[in-house]
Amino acid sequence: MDFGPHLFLATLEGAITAAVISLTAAGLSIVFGIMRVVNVAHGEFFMLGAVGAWWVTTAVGGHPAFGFAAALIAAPLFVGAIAALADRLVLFRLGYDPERTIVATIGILYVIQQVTLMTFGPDARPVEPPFNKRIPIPWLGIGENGLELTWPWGLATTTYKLAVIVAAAVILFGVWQFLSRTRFGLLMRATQLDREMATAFGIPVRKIYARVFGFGAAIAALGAVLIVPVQQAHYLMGTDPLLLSFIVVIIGGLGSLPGTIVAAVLIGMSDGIISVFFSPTLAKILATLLVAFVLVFRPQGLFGKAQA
């Protein structure tokens, strides 16, 4: 294959691992930027929501299509309901202390990934795409009479990793809706603003957090439902969404949805160019690098606001 159509497919690779990296670091910048908790375990909320997703489609059954619309649904509620709960029983006994969070966040890490590691097992299981077709992509490129249209051996992609796309993309504008135009975003961006404020006029910032805490970790399970019929579930895959969200969250501003968005598209792609053309390891450290240099020369990032 040439490198035009070669670069063509590392780019369509890069577009997925970018829309489910903007969902995944979306719900990490809405906690921090409401919350200002360092949720490390954040990535767990996203394997659990794989997970979720292999549990509510074996038990549904029948056409693939009615398993996967149920774990849409099942998947992020139950994710959801799990990081409220841990909120309630953990970070609000904490005081939201920045410190001692994110100590609690790693031990909810570990416990979750244990649990799930007894429950789940430990091999990787598939999860069946709704539909799948696979699309030929042709491509303009030079031949004998010149310019011709070639359909390239391998050139291709499927309809459901194009609709990964443009779910991410629905979903992210979803959020942007929920939070700019509903009355509980309204209360999310009152506490933000000012939690004593807040409190004083009687906002429940207890339950606020809690719903925050729970909405951002639905988020993330959203997006391992959407990946999991291209990845596999498994009891570790929250790793790698972790660090990438992290360093998306880092370069785009911390709570700053507008920015984790565009750096999400940045790294997603990148990430996806370098690990096919060079190796996923290069992906990671160059953009650990970036990180590096953002945080030396704007260290509130791409969109962030600097602190008075």
Second form
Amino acid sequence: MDFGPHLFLATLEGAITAAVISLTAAGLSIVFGIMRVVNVAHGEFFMLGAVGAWWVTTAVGGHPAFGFAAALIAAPLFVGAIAALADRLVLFRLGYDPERTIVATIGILYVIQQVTLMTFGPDARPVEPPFNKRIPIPWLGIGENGLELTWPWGLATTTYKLAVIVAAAVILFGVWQFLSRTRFGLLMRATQLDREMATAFGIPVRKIYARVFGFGAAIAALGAVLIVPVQQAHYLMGTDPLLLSFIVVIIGGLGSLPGTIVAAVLIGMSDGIISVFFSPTLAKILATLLVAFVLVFRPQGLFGKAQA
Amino acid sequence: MLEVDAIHAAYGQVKVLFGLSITVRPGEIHCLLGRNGAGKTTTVKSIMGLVPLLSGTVTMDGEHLSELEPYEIPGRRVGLIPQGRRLFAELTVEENLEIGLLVRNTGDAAKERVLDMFPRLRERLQQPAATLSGGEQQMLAVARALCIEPKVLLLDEPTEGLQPSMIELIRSALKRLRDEGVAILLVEQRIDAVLSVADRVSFIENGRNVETLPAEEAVRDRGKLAKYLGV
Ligand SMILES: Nc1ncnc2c1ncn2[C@@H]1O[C@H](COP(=O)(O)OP(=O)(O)O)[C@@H](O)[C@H]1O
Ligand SMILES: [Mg+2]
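Switch from the form predicted on its own to the form predicted in complex with the partner chain and print that structure.
Below is the entire complex, every chain and molecule, led by the chain shown above.
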């Protein structure tokens, strides 16, 4: 009788991981898809989003919802601006060379991490959720009166955790609409398909790149703001999302947004479930093995195109 | 008027153009003819700023295009129909046109004009460009450039791999544009591809413009055709 509720809880935790990872992976995937830059510093932009949320919520008083709402807007903007600056100062100067940008983003990773350590400090700091009602998890079982709801083991989730899942879905839908419906999205897609022809048709590729890099970082930061009330802000918190994002992007197919989302759900769910029943380490081992299999048998990813 | 004056260009260390000059007047179709590898595409790309110049200038109506950022050049009403079409393959026909329309915000009027010129595109607006037939793709490549309402039009081997009926369609479109006063630079490898439309012909060899002459003279001069084109 206790396996069911635990599975349900694990699935829910997995869905939260999936929600956040699909956001960070979408950012990574968009940046790679359009700029061909493998951004190793992506996890640090995520971390900066969480740290930014802590600063903002601490600065804004009153009900936690005010600070949180301010953080939702300010942190991604701030992180996006830093990323755009990094693009201008570093990636642009390297001519977006695929190999040199990998090394450069490793450098950016350490700069961001150490500056955060020097300013924010080594401690994990909590951010209060804007709302947080406990919801006990019911279980449908056969009781004395036939089918009935029970609340075994006192397992519970919160309204906030459910809201994270919904918010991530809404944001992803928004990103997709932005890419497919807006003028800027069109220019981004054209740049992705043929950088030289984009230039020949008046698209300022340099500006597009700076904005794409900022945009990718801002999505990761948004994911971090959503998760920080559950997880706490810490200067090393970018490592796991980076690893999981890479796993997701490789499995889903580099540059494929739908593939990224499907893979995020797959990896997030299995990460949540395996972590609850076995251990988080086993979850990472299995995910990494899956990446190895995908790289061997379907290097373009599940949804990627063969030569792209 | 487009004036290319003594340009030198290179890909990295490999020099390709050596002081090439060419002038394209409004209302003329000027053909640039030369063998494979002579530097025709490089010339076109240099005009568009896609290959950096080592020296020399490109001006249009007195303005130095070569001093602009490459992405600013199409906004000066220079339209490109590149070799191999280079459509945005995964974008729809309409989105490809939209890219052209956004260059100068030419809007619905330009779009309607272009679609009237190529009605087959109108039927396929929502189709990804990659799913069009070869001829339709070339129509779209021309249409995309015309969305800019160009004063200078650069075409790099537009008849490559097309059926005769489609070639005829492109030619008649070019004649119409010429009569409207557009300066047209038409790059081809074979003289017969340009016979019926060319006003003047320039021969390019090893990155140099070796000779420019009226089209009738070029056609008659078997010796030169053999020398520069190998026919
Ligand atoms: N991207 C490039 N990098 C290096 N060399 C190139 C490149 N593109 C063309 N070339 C060289 O420049 C010369 C001229 O090429 P191109 O302008 O394409 O000739 P054409 O269009 O007349 O066939 C050729 O020798 C070709 O090998
Ligand atoms: Mg060529």
